[in-house]
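Taking the form predicted on its own, here's one chain by itself in C-alpha cells.
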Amino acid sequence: METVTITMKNPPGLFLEADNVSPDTFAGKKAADIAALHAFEGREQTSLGKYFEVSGNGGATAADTRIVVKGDVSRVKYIGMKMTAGEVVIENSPDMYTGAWMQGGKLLVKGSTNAFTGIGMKGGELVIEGDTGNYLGAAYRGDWRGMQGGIIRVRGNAGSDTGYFMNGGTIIVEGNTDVHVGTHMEGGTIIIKGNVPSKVGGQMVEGTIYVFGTIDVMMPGFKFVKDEEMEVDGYKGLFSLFHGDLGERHPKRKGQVVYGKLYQKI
C-alpha cells in the first residue's frame, strides 16, 4: 500500500470543502497531481496544494492507497467523502461531514469530529478516538436515507440525533449521547455504552438499540417485554427488552408484527 501524506501549511480563512481527500481520488496520481486537485474555500475554487504540503504518490487503486492527514484541519470538511476502499488517517480533529456517504475502506480520526460524521454511510469502518457532534450516521437534512451499512465506533461521546433515519449498519458510542438516538430508525444497530437523556427510539419502526447506562425518560411508545441474557460488543450480561415505537405502523413478517427493539442493561 502506498502512503500519501498531506500536511496543513496554510490554514484556510473560511471553511475548506476537501471532498477530494479520498483514496479513490488520490489513486494513480503523483504528489504534484494530488496538489492540483480542486477544493473550495467558500465559493472560491482553489487547489489542495494551496493549503497542504503533499508527499508520496497514490497507489494503483483506491485499495492500495493510504492517506495520512496532518496539521490543523479544524476548518476542513468532507474528508473521506464517498470513499470505497483504502485507508485514511486524520491525526487531528476535522470539521463536518467526515466520512459522509462512505462505502468502504477504513477511516481513523485520532481526534474528534464535528456534525454529520458518517451520514448516509453504506460500508467500511469509521473510528473516532475522541468525541463527535450531532447527526452521527444520520440522513442528510430533508432525506429519509440514513446510514445503511458499515460500522462507526466513537471512543468518546456523541451529540444529538445519532442514527437519525438509520436503515442498516452498526453505530457504537462508548461514551454518552445527547437526545434523539435512533429517531425514525428502520434498521441497523446502535450501541450506547454510556447514558442517554431521553427520546430514545422515537418513531422507530425496526432495528435494535442497546443502552448500557441510564435513560432519564423512556419514550411512552415502548413496552417492556422480558429480560434477556445478551452478549453485546464483547460484554455479557442481562438486558431488559422493550418493543416500540408502538405509536408507529409496523410491518408484518410471516404473520408476526415486527417492532423496534430497545435493550437496556440491568
Given for the second form:
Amino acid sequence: METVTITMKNPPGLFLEADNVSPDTFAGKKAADIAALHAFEGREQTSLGKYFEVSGNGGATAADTRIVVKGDVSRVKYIGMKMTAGEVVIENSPDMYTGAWMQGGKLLVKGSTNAFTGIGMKGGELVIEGDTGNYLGAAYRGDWRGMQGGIIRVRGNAGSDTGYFMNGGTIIVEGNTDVHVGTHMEGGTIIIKGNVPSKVGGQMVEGTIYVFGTIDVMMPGFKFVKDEEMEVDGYKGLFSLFHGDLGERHPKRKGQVVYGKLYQKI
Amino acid sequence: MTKTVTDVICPFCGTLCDDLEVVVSDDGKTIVDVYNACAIGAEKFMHSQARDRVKRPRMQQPDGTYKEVSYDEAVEYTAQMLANAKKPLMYGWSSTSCEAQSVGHEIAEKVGAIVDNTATVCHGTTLIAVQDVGIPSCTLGEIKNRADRIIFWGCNPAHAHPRHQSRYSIFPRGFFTNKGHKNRKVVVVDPRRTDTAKMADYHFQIEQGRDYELLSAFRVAVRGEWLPDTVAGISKERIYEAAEMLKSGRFGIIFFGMGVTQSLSKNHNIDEAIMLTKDLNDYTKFSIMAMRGHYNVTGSGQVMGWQFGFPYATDLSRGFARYNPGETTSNDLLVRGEVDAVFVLGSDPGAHFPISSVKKISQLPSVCVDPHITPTSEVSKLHVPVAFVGVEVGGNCYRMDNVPIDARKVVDPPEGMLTDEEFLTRVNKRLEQLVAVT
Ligand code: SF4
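Show the form predicted together with its partner chain, please, the one above being the form predicted on its own.
So here's everything in the complex, that chain up top.
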C-alpha cells in the first residue's frame, strides 16, 4: 500500500471544497499530479497544491492507496467523499461532509468532525475519535435514502438528527446525542451508549435503536412490549423493548405488522 | 379634490389583502388616507410619506457619518463588490416584486453568489419538510368557502396577520359556510393564551418544545392506537376527543407559524403536521398551510424554485445550484465566515439575525437596498434607498397560499428615485462588462 501525505500549509480564507481528497482520485497519480487536482474556494477553481504540501505517490488502485491528512483542516469540506476503497487518516478535525456518500474503505478521523458526516453512506468503515455534529449518517436534503450500509463509530458525542431517514448499516455513538435519533428510519441499527434528551425514533417505520443511557421524554407512539436479554456491541444485559412509532405507517410481513424497535438498557 | 384608488394590494404581510382603497391627492403625489387595511398595513402606506425619507444612496464613511452618492456610484460600488467577491451572499428578497427577484437571480448566477430569502429564519424549515414529504394544500378561498375545522398551531394571526381571520379563516360567510364562525370549530395550539387562543373552541396549552410529540400523538389517536396518559401536558382523553372532532369535519385546515417552525424540532414539526394532514385525509378533506410573513416571501420561493430548483438558501458558487440548509443558509454562512461580501435587498437582517451574524455583515463589504433606514442599512457600507414596491411601483407578488397577485402603484416615487428592479438591472448591466473581463 502506498501512502500519500498531504499537509495543510496555506489554509483557505473562506472554505475549501476538497472532494478530490479520496483514494479513488489519488490512485495512479504522482505527487505532482495530486497537487494539480482541482479544489474550490467559493467560485474560484484552484488546486490542492495551493493549500497542501503533497508527498508520496498514490498506489495503483484505490485499495492500494492510503492518504494521511495533516495540519489544520477545520475549513476543509468533503474529505473522503464517495471513496470506495483504500484508507484515509485525518489527524485533526475537518469541517463538513467528511466521508459523505462513502462506499467502501476505511476513514479514520483523530479529531472531531462537523455536520453531515457520512451522509448517504453505502459501505465502508468510518471512525471519529472525537465528537461529531448534526446529521450523522443522515440523508442529504430531500433524499429519502439516508445511510444504507457500512459502519460509523463516534467515540465522543453527536449532534441532532443522527440517522435521519436511515435505512441500512450501523451507527454507534459512544457518548451522548442531541434530539432526533432515527427520525423517519426505515432500517439499519443505531446504538447510543450515552443519553438522548428526546424525539427518539419519531416517524420510525422499521429498524432498531439501542439507547444505553436515559431518554428524558419518550415519543408517545412507543409502546412497551417486553424485557429482553441482548448482546449489543460487546455488552450483554437486559433491555426493555418498545414498538413504534405507532403514529406511522408500518408494513406487514407474513401476516405480522413490522414495527420499529427501540431498546433501552435497564 | 382627492381621488380614490380601489382594489389596492397591501404589501405588508402574507395575507396580501387585495381590497384596499387608498385616497391620494389630486396631483397623485401624496397619500391622504387608507381604507380597509389593518393598522400595520395602513402604516406601510403612510410611512412612504415620511418627510425625512432618504432619497439618494449614502456611503458610510470611516468615522460613521454618511456621504450622499449618486445612483451611478452606488451601481458601480455594488457591481465591483459582487465581481470581486469569491462567495457573496445575496439575502432578502421577501419585500420586493418577483420581477426584481428575477433580475437579482441573474446577478447571482453571474457572480456565483448564494441567494437566500427570509425563509431562512422563518418558514425555511417548512420548505425542508415539504421537500421531504410533500404538502397537501389549498387556497385561502377554499378555506373561506369550505373549511369547518380550523387549527392554528404555533401562530397568532390576531397580531401577525390581523385580517386573516375576518377574510378567510374564522369569521367570513362562504358558500358552504354561510353561518360564518358558527360553522367552524377553531383549535389553537400555543403555550401562551394569545388573543387568537381566546377566540378558539379548543385551546391546547402545550408544554414548550413538545409540538413534535403532540403532533405525533394526534397521529396515534387518529389511528386509534395506544397513548400514554399525558403528552406534552395534554391528557390523552382530550387528544382522542380532538382527533374525533377533526375527523368529523367536512374540510379541515392546519395553519402554522413560527411557534413550530423555529422551536425545537423545527422541520420535523412541520413534517409531522403534514403527515397528520395526510392521515386525516383517510377520513375527510384536510389541508395545511404556512402562515408566511413578508408579503412576497412566497414569491421569492416560487421564483427561486422555477429558476434554480430550490426555494431558498441556493448556493450558485460552483456554477450549479446546491441547497443544504445548515450549510448554505445565511446565518450559518455568516457566523462560520463562509462569505466575503453581503448584499441585502427587501429584508432587514440587522433587526432579525443574531448579533454574531450582524457583526459579520458590518465587517464585510456590504450593500443594503431598502426604502427605509434600518438596522441593516446602518451596518452596511452602502445604503441604496429605493421606491416602495406596492405603493410607488407595481409588481407581481405571491400570497401565502401561492396565489400570484399583481400589486398596484398608487403614487409616484420621489423625483429621481430608482425602483429595486431598475437598480438591479443597472448593476446587472455593469456586471456584464466586469465579469466578462475577470
Ligand atoms: S392583514 Fe396583512 S395584508 Fe391584510 S391589511 Fe393587514 S398587513 Fe396588510
